[in-house]
Amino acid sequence: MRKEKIFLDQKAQEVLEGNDKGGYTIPTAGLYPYQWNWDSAFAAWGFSVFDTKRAWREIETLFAGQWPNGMLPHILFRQDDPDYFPGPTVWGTEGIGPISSSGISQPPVAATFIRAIWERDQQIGTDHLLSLLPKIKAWHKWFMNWRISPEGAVFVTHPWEAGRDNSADWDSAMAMIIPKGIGEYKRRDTSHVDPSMRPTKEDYDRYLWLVQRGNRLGWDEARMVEEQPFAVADPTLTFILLRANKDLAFMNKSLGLPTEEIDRWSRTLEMGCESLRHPESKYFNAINLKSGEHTGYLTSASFLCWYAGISDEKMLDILKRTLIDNLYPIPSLDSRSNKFDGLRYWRGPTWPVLNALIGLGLSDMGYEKEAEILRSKTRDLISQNGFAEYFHPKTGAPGGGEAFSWTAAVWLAWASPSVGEK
């Protein structure tokens, strides 16, 4: 057992430094050619385990990128790779911001895991922290002042802002878009991994259409809200974002800056939490913000309230069920639904990094033997069938990309037995 610990440790340091390009690093190769936001902080949080000064320098090569409005893009494309769609000129945010990007951001995880990489050398972190808190702050009020539907939830404007780009709580908003003039174009994301593991191409018409129309705008915030075509109050953002906001009101307060704000926006979070409770089934789901309705389908982000500080006994009793349906939980959508998925991305496969973020969850609120039950498992997830960018919840079959930076991460940060020990 001793030498399979060291073996997999040395494997995922493997696959970061494989993936790094020089001070940034892309989730795999041929798949995802750019850096990914929160793929970026993920890899920076498995870069602390063995070498803190490369993890700070994966955050600032990701905040070097941050728009003038405060926003951070979910890609910055550092070169022009044909083999990636759509790229740069699909987009057509040059001139905007200081590196081509794309026009939307992710989920904010990047504060939870500075604070993680300041607490483990607080002595080689603070003056990197403190050129970082501003900019943390400005992305964070850009997702308040932008996100926030009138409940107090953080709404998508696009399916690739959540990370969740396929899953069933974007379907009734979707269908409500007609991606009329769209041309033709051609996926390369097929061409790396099987379409089966993919959205459809329904799906990406109307990826391309949201793209288009943003395009058309020039990203300008105040003229996309008019008539906004997709808007939907998000589990995921909403309780990532109430938990980044708590750990940069810590980081402030530490460093004897002013928290006032960042506590209000917090406030106003957590009323969004509540808005986000399906009436009937009790369990945390996304609101389609253009008929009013709850989506009704329980995702791996429902499971994220823990990790926003939010204790739900309901969501318990949900968690415990699943862990015993699925071998390898957590499902990205409940396994008993009749979309459920299984290798088709967001549609059913566990990922080890909302598996990490609902650990690290569990663990905060004091419920240790379920947040050591998901733990045990991504373990065994992990260390049986590698490094892969998501897992069949039933076989544990790999699916996605190969050699996936943040599952790496996962595995050295979290998942892995050295995890703790001095």
Ligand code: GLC
Contents of the next structure:
Amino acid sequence: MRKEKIFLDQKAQEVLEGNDKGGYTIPTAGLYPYQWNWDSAFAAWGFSVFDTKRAWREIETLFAGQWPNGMLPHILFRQDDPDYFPGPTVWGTEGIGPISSSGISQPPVAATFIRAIWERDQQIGTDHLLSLLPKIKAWHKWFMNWRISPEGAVFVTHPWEAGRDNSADWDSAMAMIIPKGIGEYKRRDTSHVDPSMRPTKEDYDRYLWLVQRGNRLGWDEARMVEEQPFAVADPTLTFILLRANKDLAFMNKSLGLPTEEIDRWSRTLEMGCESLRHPESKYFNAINLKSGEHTGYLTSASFLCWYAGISDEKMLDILKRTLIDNLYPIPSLDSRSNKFDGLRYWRGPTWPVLNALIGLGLSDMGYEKEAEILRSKTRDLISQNGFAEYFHPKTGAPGGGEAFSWTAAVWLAWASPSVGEK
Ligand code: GLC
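Okay, that one was the form predicted alone. Can I see the form predicted in complex with this ligand too?
Let's see the whole complex now, leading with the same chain.
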């Protein structure tokens, strides 16, 4: 037992080190050759288990890409890599931020992991933290300025902003887009991974159409907001930003800095979370703001309520049933849904990263039993099937890219049997 533990911890460390490009980490070679925002925050959390300084470096290289308006891009393109589409020229953000990047953001898990890294070693961490706090706040403020629905939920302007690329949550909003004039393009993802595991061409046409639109409008939020072709209030971002604001306020307070504005944001987001409750089914789901309709899909993001500090009896019942329904919970789309597709990305597979966030939330809120089930099932998945991007929730079959940084990080910081022993 002990031997296997050490072996897998070592392997996880090697995955992170293998994806380390010198201060920043790529998610996996080939499929995702740049620095991704929330992947990088997870990687930092993983590094912090064995190398605190490297963890801070990861965070600092990520924030080095912050735009003057506070936005922290979802991809930083440090070099042009023909393996990935759409690359820097398609996004057309040159001259806006300090590093070539995409024009949208991603779920702000960074503040929460920064807190964890700092709490692990305050002596090394406090100076890093002091210089990062205003940057984190500027990023969260950007969300509060540009991505808040009238009810207080965070909405996304592109499916990639939620980090759940082809979730069923976007289907109705995507169907409202007619992707005219996008021209010919060549996808790269399907040469790295079986197309049956990837978003469809209909999805890609629309992803690209939205990117081209942003490029045309110079990624100027004030112009883009005038006529929003895609706006979906999203549980991923709403719960994650609420949690991130609470952690940011905690860190500010600990260092004697003001928290009033951040506390106000949290109150807005708390209302926003409530607005995501489905009127009949009562679980949290997304809302297509163009039609005003709840999407009605129960996804892994629905279970982030505890992570945001929200206890909920209805969700607890659904959680218990989901833990039984699936050999390897939590599916990214309810396995009872007719759109469930066990290996197609965010339409069914279970993702260790989401499980870790949900598990952290459950532990924080005192649901140790459920948290432990989720943690031990995720541990089994990874130890039996490797550091894959995601897994089939019924069979455990690995899917997507291999040697994935954030799966390795989740192993080291949350799923490994040695967590808590150190
Ligand atoms: C996909 C995922 C997204 C992730 C990225 C890099 O686009 O949906 O969440 O950040 O890959 O791993």
